[in-house]
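Single chain ahead, written as structure tokens, the form predicted alone.
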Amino acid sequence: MTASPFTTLERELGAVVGAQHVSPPAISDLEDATRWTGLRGNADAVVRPGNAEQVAAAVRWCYDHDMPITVRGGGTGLSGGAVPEGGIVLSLERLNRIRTMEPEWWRCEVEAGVTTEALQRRVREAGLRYPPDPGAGEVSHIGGNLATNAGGPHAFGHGVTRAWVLGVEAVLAPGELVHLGGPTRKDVAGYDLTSLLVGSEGTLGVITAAWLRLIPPPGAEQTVIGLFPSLASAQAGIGGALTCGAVPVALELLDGGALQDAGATLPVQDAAAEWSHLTDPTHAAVLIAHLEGDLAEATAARGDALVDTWQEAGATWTAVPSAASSSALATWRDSVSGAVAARRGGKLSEDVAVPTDRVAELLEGSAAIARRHGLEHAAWGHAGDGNLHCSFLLDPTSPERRAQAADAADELFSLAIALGGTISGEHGLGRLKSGHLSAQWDPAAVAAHQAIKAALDPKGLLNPGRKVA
């Protein structure tokens, strides 16, 4: 009799990672954050490995035998990345040591398992900072921060992920184990083959470690609230916070629709009775500016302008919270997603990126996308960068509201470029955009995308249908 898959599997990559490491998927494996949308993947087994030597291995015998791998990290993603399409998920979830935290030379190494929350935790325990602050920190994994190069709201100052990537140790196909880059702050002796892997979405080599570098905390830090009747006047703040002198370092703003839902989920404490303003829905959006600074009285000084900006821009409403209520207000921040979503039960929730100056425009365009598909909208993100969550509320129990919202999106995607932008600011492609490359970029630019896949990856196994499809 022949052996079926999965015990061919269980005793060949057993041998390799620990039999108690392969498995058939959970449901959970098979899902990411995009499991509103009824997205749900296949796959033959799930395999975690323990450390890099056993990823090389895995990938090695994965291409010995044609088998398509996706690699997995907190399964947070939210362009379906980590869903799979056959063979095996590779969960690096077991990569999760600090392999090395050098506070004395501004730097540290990890593995791709370790949570975004619990590395800033060791940061701050060894007195410095690691800037990049995508969110469900909790949850998300290094790996998968880099692999789709994320963002969040410090972006805006600080860079994206990549901008702290000193070097990784990667598996390249058909299963060699590579440095790149390393604690070396300066290298130029050959290509940049680190950020060619940062934001590739595992379908170039899979992460295994990075070193990462980092920065001593801010002596002071302020946050500025401005409310605005208009979108014109919101983007004329927008214009203002970078012109002022201010320099934020996070730009982030909330759309009416987002506050009709946000609003109501402010916190009831002492804290949250200055920014009641924040309940109204009438207003057409939120700035939050956060400044950082050496010194509390210039950046208190660069609080001030920005104040004074805003008001002329037409804020109708301006404060400068406390720092326990900045830290409540950061938290109230990250809950929107949930809070709109909670309206209707799911969203179709766009990364898409534009020009700075064009913000209004693409708020505009979005909404009226909304009303001509008779969904409902919402939008908020990083207005410093121009990347905007544009989001349609839906049912996601309603096949009708899905295709309605997918329809929509694809109107955003070519407002998007259109205005000069990009189809994803931070999310990444992953299956749920796949094959819009094309739409964005000059056909030999795509031929460029395609010939570096088959370069890296000549029988297309590595996150297969991401990125290039």
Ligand SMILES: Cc1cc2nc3c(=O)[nH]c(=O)nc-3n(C[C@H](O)[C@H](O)[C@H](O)COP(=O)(O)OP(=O)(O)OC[C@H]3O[C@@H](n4cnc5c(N)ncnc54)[C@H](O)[C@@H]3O)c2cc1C
The other form holds:
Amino acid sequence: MTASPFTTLERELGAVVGAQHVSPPAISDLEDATRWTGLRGNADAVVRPGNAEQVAAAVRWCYDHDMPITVRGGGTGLSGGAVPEGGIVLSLERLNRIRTMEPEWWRCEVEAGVTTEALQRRVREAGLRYPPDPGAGEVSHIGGNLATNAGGPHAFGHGVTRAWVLGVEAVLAPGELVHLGGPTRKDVAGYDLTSLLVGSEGTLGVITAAWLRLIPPPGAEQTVIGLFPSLASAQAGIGGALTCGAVPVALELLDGGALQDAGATLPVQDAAAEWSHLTDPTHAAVLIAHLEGDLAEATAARGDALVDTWQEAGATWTAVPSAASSSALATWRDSVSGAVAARRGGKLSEDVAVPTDRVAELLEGSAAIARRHGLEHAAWGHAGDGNLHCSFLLDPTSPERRAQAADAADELFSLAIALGGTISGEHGLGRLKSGHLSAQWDPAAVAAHQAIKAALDPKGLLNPGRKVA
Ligand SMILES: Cc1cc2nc3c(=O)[nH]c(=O)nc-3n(C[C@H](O)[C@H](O)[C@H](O)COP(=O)(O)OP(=O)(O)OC[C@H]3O[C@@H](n4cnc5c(N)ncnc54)[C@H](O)[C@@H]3O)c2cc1C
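For comparison with the form predicted alone, would you give the structure of this protein in the form predicted together with the ligand?
Time for the whole complex; same chain goes first.
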């Protein structure tokens, strides 16, 4: 009798990582945060190496046996990138050590399976700050953040994950452990392979650890809110925030559709701030800016300048909330996605990005697309980066609604490209947007992607079908 695929895997990969760390996949290993779409993959086994050398040995075994590998971090991805299509799931959850924390040198070395929030907490305890703040930080891994080049609200002022990576340790095909960069802050000796791996969605190599840059926390912070009657005035508010000297590090937007759902969950903590204005969904948009500085007085003056600018831009209401209310407001902002999904039970939320001066056009166009398809619409996100989560609300149990939303999303991608933007500003292409690259990139640029993939993964076993379809 021949051994089943799992028995062979268990024996041979068990010898590499320990038998107890190879198991048949559970349903949670076959899904990510796109599970509401019904997307569920299949795999022969889940392999959980305990260190980088074991990752290298597991990749080598897979390469020798033509076995596809889907790398898995925290599984919070919103494009199906960690959803396997056969082969093994290579889960990095056991690589969860912070190898070095060197606050005196503003750097640390972290294994891929450390959660974003765990790292941020350790960095805070060390008196410093790691600014990238993607929304699912309690669950997402640093390795997943690097693989998707994750953003978040403060990416506007501080840059996306890539800006904080000094170097990566990674396993390249057919199973070689390499160190690209390291604790050194500058290095132009070779091609920028570190940056190539960051954002590669597990298609070029397996990131096992990273050296990250840290900074001191700000001495003072200020939040400013402005409510705008039209998308045109909100666009003027975005432009004004950039030119008035306020220098926000985060500039977030919720449109009227998002306010309709999220307004009901608003934390009312500061009576003077008249929060109730925010619950009025007849407004076209609310902008929330976060300012950081060294000195409280100077930072407050920048906040005042922003209030004046927003009033000139047509804001019907502005406020500078207290520190406690600002913190509650940030938590509320994080809950918007769930509040919007609750209206119809589900939503197709995209992550398109356009040049910052074209945000209003994107929002108007996206809402018009939704109307044409008979869908409700809401949008929110990182206005300073022109990166908006345009969302089509739907009953996820209705195949007809899901098909309508998918058609609407295709039109949204065309709109974003026509506005000079991108089909993905944050979540990557994963499985859901696989094949769309050629809609945005010139043929020669797509060919360059394919050449890079072929050079680094000649057998095409690393996250097959993602990014470069
Ligand atoms: C509520 C919510 C809010 C979110 N907010 C944001 C946000 O503000 N900004 C943002 O950018 N994203 C956001 N996301 C999306 C998601 O959290 C990020 O893409 C995150 O970086 C994914 O990390 P992960 O560890 O969960 O990766 P996974 O979902 O496990 O994997 C994502 C991709 O990376 C690959 N991968 C994972 N680990 C590695 C590794 N070590 N080496 C190589 N490849 C690897 C996987 O194969 C897959 O292709 C949000 C998601 C949710 C559910």
